[in-house]
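Below you'll find only one chain, the form predicted alone, shown as structure tokens.
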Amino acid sequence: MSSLTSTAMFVAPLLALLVIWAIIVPVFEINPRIFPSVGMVGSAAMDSIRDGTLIWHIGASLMRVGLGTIIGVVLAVPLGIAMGVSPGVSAFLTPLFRFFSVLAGIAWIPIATLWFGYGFGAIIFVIVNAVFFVVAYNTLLGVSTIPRSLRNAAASLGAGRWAILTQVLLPGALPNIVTGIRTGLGFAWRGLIAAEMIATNVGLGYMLFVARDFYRTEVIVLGMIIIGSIWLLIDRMLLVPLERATIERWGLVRRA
């Protein structure tokens, strides 16, 4: 299947409820305080972009949720390795990580005003649990599934520990790593927006929620419609393409 036809193919569906919504609205004369028509959240996006509003809740929602990803998956990925080769340490944690991995990002939110104040703290917070326990969970599966011969076979051929670690270990979990990554960053994209409806005064969350105190429709629908294309769009063009690149590079499938 050509990259056009694929492309086609994922944009139809959303075209086709494009124009269910313009025809709908309209024929049955729906109160725009009820849902909007197609016109006023275009008028809408228009009037923040110009004003540059927009631009500005796009640009700290995403910074947040990079920032928070980034600290999530450096905390968890050694845990997760430590947890794989050691049974101990995965026996003793995993208890552990199956009550907390239930509370993981929204959850946290009420505490973690608390600790941290309405701000940037607690936003972060929010969005390090929410990546933290799903990638240190797939790293653990990545590290179980490499055979216990292949790290022997490493460490007679005179591999040391960190030879073992980035050589047999790191490339072995990395195709799962990822696949957590992946995961984690739909967790914490949603738990971002929560969290900025309660914790801070700019981000794609608060714009929401203010909108909402002025029954502005139309910018609770832009903003719905932002935060679901930004979503697809990270997932289509960076995470997805980097999980397959990952699984391709270690033999996991082969390139058509």
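Under this definition, the rigid core comprises the largest set of C-alpha atoms superposing within 1.5 Å between the forms. Numbering follows the first chain given and starts at 1. Remember, predicted model here, so these are calculated numbers, not experimental data. First, how it differs from the form predicted in complex with the partner chain.
Superposition on the rigid core between these two forms places the CA atom of I111 less than 2 Å from its counterpart. The Cα position of V89 differs by 2 Å or more between these two forms after fitting on the rigid core. Taking 2 Å as the criterion, L17 counts as shifted between these two forms: its C-alpha moves by at least this amount when the rigid core is aligned.
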Given for the second form:
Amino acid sequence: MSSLTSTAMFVAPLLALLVIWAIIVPVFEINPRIFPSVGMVGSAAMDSIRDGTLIWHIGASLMRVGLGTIIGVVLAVPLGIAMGVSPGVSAFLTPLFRFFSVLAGIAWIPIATLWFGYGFGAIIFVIVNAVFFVVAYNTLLGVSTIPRSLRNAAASLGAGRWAILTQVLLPGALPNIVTGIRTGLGFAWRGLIAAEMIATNVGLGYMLFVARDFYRTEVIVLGMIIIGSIWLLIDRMLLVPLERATIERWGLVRRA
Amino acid sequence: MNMILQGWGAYVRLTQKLPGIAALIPFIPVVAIWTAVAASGLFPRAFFPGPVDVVNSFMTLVYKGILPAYLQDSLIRLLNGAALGIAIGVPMGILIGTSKTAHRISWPVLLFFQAIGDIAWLPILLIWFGFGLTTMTFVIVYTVVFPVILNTVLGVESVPRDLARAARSLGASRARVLWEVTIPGALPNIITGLRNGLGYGWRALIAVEMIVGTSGIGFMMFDARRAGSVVEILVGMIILGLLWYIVDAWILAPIERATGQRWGLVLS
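Here we have the form predicted alone; I need the corresponding form predicted in complex with the partner chain.
What follows is the entire complex, opening with the chain shown before.
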């Protein structure tokens, strides 16, 4: 019940916005080249669903982000933990990772397209890159914030290296890892849209950018709504609850 | 082994004396490996130039005056966007944070528009404003404004109500409560929001310059890509990284730390 009302509370302002849009466009007779009416966007949505292009674009974008994120996380977490184990090494490597996480994503588009050509490879590279450095840096931070006494205590109780890794380091760093994934995915999603505008022939970014060439604002607005909704769903339904759960479960929250 | 340990010890002592160096030394082995890989001829030189080529190219670009001019363009765009973003974001954040109704109405809308993301606005902005400064400024303001608003709201709400009530009961006017309780209390969050916003804004600027491109570092990189000049792309990337590193580590992070210490509501 309470989750139902909170959902309604969340949706109501967005619906109100929709109503305002539906009223303003016909009343002020706005040129559809400037801003489309609700009906036009709706019919654009129906058309593109019917001929399958919308699903095709969304699928391509999601597949790229999913694959890129998985590769990035799989590479970054072990590396981050390995680096974070020694405070000296982590202090040494932190500036490097800060430097590269600044560059993460969009700044690699020109060189990625040169190295891999326009298409799948370049886009995956950009996404892996965006996720990898942010997640590795956050994992490093997470491991190095685990109090040394916890590791010492586990070791003196007879835990082997493997047990310390799986039972102390990994859980201790998990909240930071999840935060890193959330930030990295945020950059990756933006990077994906930018990369798709520049370097491919399928995907949401491409759909938007091609629509611009023909002044089809209804397709552009449809694309924007879809991009916003997908990210909102991923972030609010998946990442935020995950982050909250890991912080509650494994976060090193000290009670006063 | 002993040598390594002694060297490590000397390094640790040195970095403790001069913390600034600790941020630079880690890049030495990276550059060394880069040089070695480039010199080994594993990849064609045009595809994978060495550091010397990059420095040469940097010198040429500076000498020709292209790089300083583009850098100036990019920075001015970022600064304009950031200033406008703050000017819009902070008042809106305070308004939304102080009023429960405004919060309830605007929060989903804010989240949704933040989720659309700067770059997705580009196509329609190009239709509205054409290829030009307005489009770029709009995108940067858009990127900066949301993190600032969201964090300002969080900051305003993190100020304990009791503090505002206490100030009121001691006879402070609403304006004074706002000025002396709410804003200072929210300041650490506002700065954090600004830092996040600028981080996103910086990336957005690069993307916009690549796509809209008439000048700027992003344009330089993408133009180099068209000419197939990896060296100039690398120059651009290194400048971007260094510049943001300096802005973030030496300007924004200290400000954030200082406001956190001065006004942060750390409950002991």
